[in-house]
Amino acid sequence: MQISHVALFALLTTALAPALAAETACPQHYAGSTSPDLLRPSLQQGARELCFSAFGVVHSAVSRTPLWSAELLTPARVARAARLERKDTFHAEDRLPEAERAELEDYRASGYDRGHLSPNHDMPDTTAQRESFSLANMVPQAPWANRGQWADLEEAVRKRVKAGRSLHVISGPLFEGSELAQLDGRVLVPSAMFKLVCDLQARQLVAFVLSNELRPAVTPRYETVTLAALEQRLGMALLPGVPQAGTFGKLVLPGVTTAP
């Protein structure tokens, strides 16, 4: 099913607003424990925090999705999340009136994933990994880019913290276009995904666009844009905590191929 851009998410595509400082239940999961801030005023219609044990999420009625899911990756920490078996366990997010939250029916047949944003293979234990399968944690995302390029985007983050290194990540859906895909009628699909990853101690980050669409003619390859860029898309301040930001080197994944 189909749905106008504008009769229905024009919500989330209104004039960008000054930033106000964000404030969040779980800064520990946050780059200088501040979440990002959400510029359009639109967009905090439905807008609810949700603290889980190992990531961050701002959920969205309008969408029923996620806008982003933030987690701070350690090497004690992937260290950890290498040695635990996986447990599929979806569900939908029982914290959220079910008029606002997705449900597994919505995805049955769809032919989308339930993709992970803070995924499962970066999860330190149980509890979190449970938490992971929240549909809360999850958009609509084609099967090639979450069993393919999106999953090969995770490991390389991963690797780099393997490394040595603790890195924020911030991984979330964008809505654009003159129409967007609905599951079930309810959930919005997203037109891409966006990846975000910062390397505080470097002064380094990166940030990735991915399509999301369903049956590309020809396998799309990571698209990757400035800091300022990103968020002008979003309508979010992603890193209001961080002081310069936008001065950031460039940080580099091993083994990721973009886009010329």
The other form holds:
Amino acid sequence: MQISHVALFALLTTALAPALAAETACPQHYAGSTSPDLLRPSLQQGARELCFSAFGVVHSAVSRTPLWSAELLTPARVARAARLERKDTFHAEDRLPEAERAELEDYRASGYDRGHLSPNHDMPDTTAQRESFSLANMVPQAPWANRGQWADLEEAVRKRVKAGRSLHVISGPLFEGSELAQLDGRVLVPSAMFKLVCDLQARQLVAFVLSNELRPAVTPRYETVTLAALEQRLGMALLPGVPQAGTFGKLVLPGVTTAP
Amino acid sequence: MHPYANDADSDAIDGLTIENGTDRLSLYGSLTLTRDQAGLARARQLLALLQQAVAVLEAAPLPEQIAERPATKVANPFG
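What's the form predicted together with the partner chain like, now that we've got the form predicted alone?
Whole complex next, starting from this chain.
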């Protein structure tokens, strides 16, 4: 989705059914070279695409978070990423207007981590790594998730890639329920997080949803959901460039514990 | 990294992630101190970090528990 198209898209949706194919300025990050579509009109307001060297984001001025972050992981990329030193700085996204973006101050003393959507450890070079520390690639994430299950899932994805598969990954927040938590009166806290992992060559995919409750009594586990169910919950089409994605088989990621 | 100096730094020792904050220093992940030169270098790195953190914590009076800024509840704008 190009920035100019977002505004146009928002205008058109009042008159047209919101099923327009999105255009993206960075098709290399997306399965079938096509970025997800924001079908629910409330998601389209204040949405802007941001292209980074190793991932693509659509950012919302309403939540002051990304709505998704998408990346293509290849064995070569993950091998390069494994050799990189992990030292960087979190920063506000300077390509976004101040009125639309999160600041470091918003997260301070909130109890939430700044959770990467496209993970630091997937970044193949220092430029991409620096970009991954933009708050435009972050959501407020419960520490138990960010440091535990979510990190384990990211590692399981890389392990699968290291074993020779190229995978498309889309990660993002779910904003469900009548009320949401908000940090600093500005940044919305996701009720849960999703990660969709797609192997185009094998025609397999899997979608995970993980709670983002700050202090759960019992540590939640992943639920796996179908692509259609996840898209319904999100109000998005996640793989509009992939024909018959709904018929793909289930991708198995060893090492990810899911709810029974 | 200077502990508690800013809300921006992120660093790592082996698989241990270190995130700086003006209100908290977070360390998470895993770190193996092998009984070799690399293990010694990592152990020294961790020790230096902790010594700096303790020095900052000891330098001024501390509350018993730091106050969080609790999230507020808002109507879901995407609902």
